[in-house]
Amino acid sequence: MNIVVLIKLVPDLVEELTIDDSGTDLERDWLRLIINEFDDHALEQGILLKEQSEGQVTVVAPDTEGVDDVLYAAAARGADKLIKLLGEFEQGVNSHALARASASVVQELQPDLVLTGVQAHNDLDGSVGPLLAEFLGMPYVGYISGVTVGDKKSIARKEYPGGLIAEMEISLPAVLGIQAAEEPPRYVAISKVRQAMKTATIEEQEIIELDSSGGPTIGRMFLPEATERATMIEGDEEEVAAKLVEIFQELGLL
């Protein structure tokens, strides 16, 4: 089983985010990047499948600050091959550009299964998974919380609202958007990561041009503006309902 996992780094929302002078991007000089949470689950699911089927896991990531550490950590967790995409990724790229850049590299690997996080909090033009599947000509299923593989087929467990779970049979090769791995992403000690730095090799693939067509053009970014328009309504159910009706009437909604 040849498994490819696509990961990317995203801004850490725990840190304070600042908009740059252009007003169309984040200030990136002090921006802290971490692995996208859902991509982390995709990586864990890939390693679990490798352990179950004796496959090989290749991790592909765009070159941004800190990506080497993330790739070496992936090797310490069980990834077999590490590929870093070289290009103008530092200032951020949209999902269309990342999917196109990844597709050419992934296609050469001839994977049986491609895993990626179902979404990321900086996806403004859709998640990478379905775009990548389109460029590769493969089927795609998202919001997956469990995967088993067989002879040229995969069974994906997909979650729906209301606690409903469906199992879908998918012909391979395919792209799956992982929402949650069957087990939480494993912790690896720093000592194992340092050992991986000495033994693992990061292969570099240069991306000559990034095609962002199909994505949005950002006209302005701004922080939420604080206001004092919130009104707390007190009282029992009938008093609250009466007050709401009065407010709606004043606004001309009733």
Contents of the next structure:
Amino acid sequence: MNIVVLIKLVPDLVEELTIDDSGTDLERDWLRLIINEFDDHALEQGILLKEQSEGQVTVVAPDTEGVDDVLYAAAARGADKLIKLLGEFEQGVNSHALARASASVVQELQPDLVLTGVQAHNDLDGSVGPLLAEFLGMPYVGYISGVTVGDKKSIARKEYPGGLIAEMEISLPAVLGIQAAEEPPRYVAISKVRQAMKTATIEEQEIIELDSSGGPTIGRMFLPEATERATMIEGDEEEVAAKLVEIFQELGLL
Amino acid sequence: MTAFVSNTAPGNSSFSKTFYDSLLEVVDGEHLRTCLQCGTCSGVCPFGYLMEFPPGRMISYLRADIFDRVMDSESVWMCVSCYACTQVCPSKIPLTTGLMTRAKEELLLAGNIPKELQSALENSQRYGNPLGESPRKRANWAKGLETEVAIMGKVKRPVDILWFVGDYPSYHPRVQLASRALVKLLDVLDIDFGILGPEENSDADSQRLAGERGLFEMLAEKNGQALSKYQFNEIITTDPHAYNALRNEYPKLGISYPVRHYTQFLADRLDQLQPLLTQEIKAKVTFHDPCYLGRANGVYDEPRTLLEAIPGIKLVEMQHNRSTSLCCGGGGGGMWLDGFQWEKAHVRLSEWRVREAISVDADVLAVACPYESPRFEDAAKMVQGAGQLRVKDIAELLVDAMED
Ligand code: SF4
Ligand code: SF4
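Okay, that was the form predicted alone. Show me the form predicted together with the partner chain next.
Now the full complex is given, and it begins with the chain already shown.
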């Protein structure tokens, strides 16, 4: 089983976020980055699968500050191969650009299974998983919390709102958006991470051009503003729905 | 006398054997050979009665070459590194730093640790503090004080005293009160002092005793680098764990500075301090000896000297005092294992201590370790009859005794 896990680093919310002078992006000088929580689960799921059914886990990550440490920690946890995408990632890229850039690299690895976090808090143009699946021509299922793999197929548990879970069979190769690994991400002792820094190698892949087309252009980024007033709509479902339709029509939205 | 018998033949690579050998390398580790199996350690251990493998039994399993059974249990995570076993062992075996810590290290290397502890360790690695707070805000507690606290990286001048503030004194809202009190004391004593601020990292002593040696070394190196940038004559610490690390562990890593706990530093300046203590505090006060000030480092008198200098205070001793003091439950990772230990024990060591304090009719439980105010205040809410007990850091009591 050849498993590829695509991860990225996102702004760490432990520090306050500020908006830069352009008013369309975060102030990046002071940003502290952290592995996207869902990607961390995708990585754990990949390693769990490898431990259950043999195979190889390759971790792919765009080059941003601190990515080497994250990749070495992944190696200490059990990843076999580390690939860093070199390019203009530091200033942030949208999901379209990241998915396109990763697709070419992932394709070459000829994976049986591609795992990535189902979402990230900085996905302004949709999550990376479905876009990546599209560029790779593979099926995609998201919100997965539990995967088993067999011969050319995978059984995945997909979570629906309201506590519903569906088990579905997916033909491989496929891309899965991981919501939660079967076990929470494991702890690796620092001494093991330091060991990995000495023994593991990070392969570098140059991404010449980042194509972000398909995503939105950000007009303005701002902190939530307190609204002037809110209208509470009273009544049962029918009445509320009728009132909503009326309001939308008045506003010319319908 | 060598009591150890099994599996000493060269070439035997069983886990018990390798583990045993690693214990001999700890300072005074060879004393392990002379364990009498008297069980005193297990008897004195505050959680010994519910550990499947208290220290004495761990040694017997080690000798029988079946130590893997110990490693399969979670028993060792009940150890709060309180030094009580080490203190009483007639063979002077370094049980806390050797056996217990090494066992935790092995469990941790195998990735086998309670989840609660995992997040404290990950936070320490990532942010330099187990609370998961922003490292840039490490000195925010000192903002808006009457006295401006010098941050070494900003003032760029030598100071007399480098104050190593510590994690909880920097970030925990309750413990910050004691930090601010200490600023006031240093100020009235006219001490030229500075702090590392954002450049300070966790002293990591508790992380070390929770088995994360690599993390300890990493954070010690960072602190060592920060300290080496500045000129000062001496370090003082708020936290006995930081004091223990700087005094006993950092020098092994080549980071060596004169260091004192703040109670030692203040007791030394009592001549200067005493005349300022003009306000009577009419209270019966009892002092809780922190494990890492008392048993681990033999500092028992200075905190008491300071308390006795406060007019009106009547100092009373609890049943367990000085070298027999009871652990608050926060050491050796216990600070981050409250849920885990509660599940196993359904008692809290801090509540036991609070019960002792009220049994001697104390009005105030005086502390000198940043783990303790929050732990004992929480415990006092749970213990019947402890509603009136006040928990106060010695620094806070001293400030209370000064005129505004
Ligand atoms: S107190 Fe010391 S000699 Fe006695 S059983 Fe414990 S370790 Fe052995
Ligand atoms: S250090 Fe304290 S908690 Fe740990 S085994 Fe010894 S007596 Fe028990």
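Keep in mind the model is a prediction, meaning the values are calculated, not measured. Shifts are known only where both forms have a C-alpha. Residue numbers count along the first chain shown, from 1. Take the two forms, find the largest set of C-alpha atoms that superpose within 1.5 Å, and that set is the rigid core.
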(message) I want to confirm the hinge position. Given the rigid-body rotation between the two forms, which of D29, E225, I208, Y187 is it?
(response) E225
(message) Treating the chain as two rigid parts, how far in degrees does the smaller one rotate relative to the larger between the two forms?
(response) 48
(message) Core superposed first, then measure: what is the displacement of the CA of K243 between the two forms, in Å?
(response) 19.1
(request) Using the rigid core for the fit, write out the stretches of 3 or more consecutive residues with CA shifts of 2 Å or more between the two forms, ordered by sequence. (result) 224-254
